[in-house]
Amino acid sequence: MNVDVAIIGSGPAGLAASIELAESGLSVVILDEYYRPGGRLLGQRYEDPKAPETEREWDGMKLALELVEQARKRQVEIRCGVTVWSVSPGWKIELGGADEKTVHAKAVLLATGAAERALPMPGWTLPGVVSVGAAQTFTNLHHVAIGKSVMVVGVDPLAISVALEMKHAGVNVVGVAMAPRSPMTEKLSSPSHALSQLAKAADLAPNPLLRLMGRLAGGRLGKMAVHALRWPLLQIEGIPVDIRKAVARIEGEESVEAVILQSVSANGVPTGREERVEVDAVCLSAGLYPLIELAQVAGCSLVQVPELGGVVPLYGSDLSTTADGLYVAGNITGIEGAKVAMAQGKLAAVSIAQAMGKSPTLPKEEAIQAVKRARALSPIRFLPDVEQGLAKMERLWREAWLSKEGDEAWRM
């Protein structure tokens, strides 16, 4: 199969890019290993208080269907259920699970998204323990409750969002509590870190106390806010959120039967007696990291930028990479929301179209500004220091260009 552009990943970034590329007159194929297009959009459903009043309900499933329809109307070919196992300069893409094993493209856009970090703890292998992403997919895509009584472990914007989604679906969410302290959890077991994370989710469920504590957490009174929350004061839509209690372990014979809660100090050190809470499901949340394996296979330089979620491809402001003809968009560039991913997809498509001598529907600078606006209007911020991460990426990209002496000079 020969196309102008191959997009790997059918989430918000990939779908938005495909529409812009097709409108620029380029032939496009989208490849995705999942059985249907949409990526993480499929499981998203929440209220966006930053959107205009008539657009506040964010229905990811509906949006995904609309994007797919727009793409197909423009003759974009979407191939789901296929696995890309190799991307080599040229560009040659090799597939598993498909009748046609190879795709040749003039340019490639990697929109591979992100994966969930594991949260190992005593009892986490019991049936009834699921990741927060799986809980979101079960709830919003398949309309299946993961349990009758659910405890969410891990305090962050995604965990709060999914806890609310489960509650709205009729699940009894008994609470959101901290992860236990261990060498694996690091910041995840810190009440101060949890409070700063909670502040980023305050818009999802307006809560004056939460906003107050969030502001205090970011200032000199942060320690006072953490100490004050040794009392169970915080609730979001009736769900108790306890940053001074951690789930020490999950118990059950053949499946989840209960969690053991234990009070923790302001530093996350276990204190006091244990408390048994009966539940039949546990949802673990430890954050996301960019999926960069195909970028590495394709020969793209990678850099460590913790503010963006870990190791990411080195990319410029137009989302081009150190590999000629290879572009990136969405969570592979850093963990952000779907609105940013869609804007990035469009920017990458504009960059590709211009590089291939086509006329995109908007100037590149306008597409860059659209990404910044989407970032400012995102209702959820998954990482607190994204701007610092982007500034670091800009510096690294500039240094790479200044030292560029032939293709090999891109390797860092």
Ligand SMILES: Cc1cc2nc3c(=O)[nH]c(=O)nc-3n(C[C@H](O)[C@H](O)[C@H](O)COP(=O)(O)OP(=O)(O)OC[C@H]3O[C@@H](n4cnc5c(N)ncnc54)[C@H](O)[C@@H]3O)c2cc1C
Given for the second form:
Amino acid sequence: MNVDVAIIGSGPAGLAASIELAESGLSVVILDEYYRPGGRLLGQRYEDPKAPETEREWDGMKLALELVEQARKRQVEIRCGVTVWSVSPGWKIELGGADEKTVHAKAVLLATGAAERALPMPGWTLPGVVSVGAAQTFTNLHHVAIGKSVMVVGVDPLAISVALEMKHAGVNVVGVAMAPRSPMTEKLSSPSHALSQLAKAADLAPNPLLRLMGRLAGGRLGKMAVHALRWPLLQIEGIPVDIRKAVARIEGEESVEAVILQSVSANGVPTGREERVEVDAVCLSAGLYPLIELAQVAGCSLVQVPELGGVVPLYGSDLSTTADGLYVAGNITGIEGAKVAMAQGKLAAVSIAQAMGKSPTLPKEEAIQAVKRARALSPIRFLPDVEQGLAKMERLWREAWLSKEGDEAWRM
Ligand SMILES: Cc1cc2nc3c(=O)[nH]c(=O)nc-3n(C[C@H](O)[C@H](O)[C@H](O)COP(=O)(O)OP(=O)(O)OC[C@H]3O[C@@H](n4cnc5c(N)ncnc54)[C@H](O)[C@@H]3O)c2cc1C
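Same protein, different condition: the form predicted alone was shown, now please give the form predicted in complex with this ligand.
Below is the entire complex, every chain and molecule, led by the chain shown above.
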């Protein structure tokens, strides 16, 4: 198959890009390994307090269906159930799980999204333990409860958001507690870190006290703030969020039967007191990281930017990479919400269309501004220092250009 542009990933970034590219008169195929298009949008359902009154309900599934319809109307081909395992300059895209094994394209957009970090802990392989992403998919996409009584482990914006989504779906969420202290968990097991994370989720938990405590935790008063926080002060829509207790282990014979909660000091050290809480499911949350493998296979430079979620492709303000004709959009560029992913998809499409001599529906500068606006209006903020991360990326990009000596200089 030959197309102008191949997009890998049918999440909000890929779908939004496809619509703009097709509008510019380019032929587009979207490739996705999931059985249906929409990416992470499919499991998202919550109130968006920053949206206008009439658009408060964020229904990711509905939005995904609308985007797919718009794309198909413009003759975008969407192929699901196919895994892209290689992308090589030229551009040649190799597929698994498809009759046609290769796609040739003039440009490629990587919109592969993000993955969840693992949270290994005693008992985590028992049936009934799921990741926060799986819990979200079960609850909002398949309408299946992961259990009758659920404990959420890990205190971060996504964990809180999914705890609320489960509660709204009728699940008894017994609480959200810290991850246990281990070499794997590092900051995740620190109450003051958790507190600042919670403050950033303040829009989802509009509790002024929480916001105040989060700000305190960021400064010299951090320790005091953590000491000051006592049950039942931290409740989000009735769900206890206990940053002074960690789930030390999960217990059960055949499947989850209980969690053992351990009190921890302000800096996350166990104080020895334990209590057993009966639950039949546990949901683990340890954060997200950008899925960059295909960018690496494609040969574009990668950089470590913790503020964006870890290793990311080196990209410019127009979302081009160091590999000619290879662009990125969405969570592969850094962990942010779906609104930002959509705006980035559109920006990448505008950049690609321009580079291919077509007239996009809006000027590039306008598309760049739209990404900034989407960021400001995003109802969920996964990483607190995204702006610093983006500034770092801009500097690294500039430096790379300045030191560029032929194509080889781009390779990491
Ligand atoms: C577990 C989890 C929960 C989230 N919850 C929320 C939330 O509640 N609200 C929110 O705003 N944001 C949430 N996000 C962030 C979310 O990723 C963004 O909102 C948005 O969906 C990112 O869009 P995207 O297009 O970059 O990627 P995604 O929506 O993740 O889509 C990427 C697509 O690429 C496909 N893909 C990846 N690799 C390949 C390959 N090699 N071959 C073929 N296909 C491939 C995947 O199957 C997927 O469909 C969540 C993210 C995760 C991981």
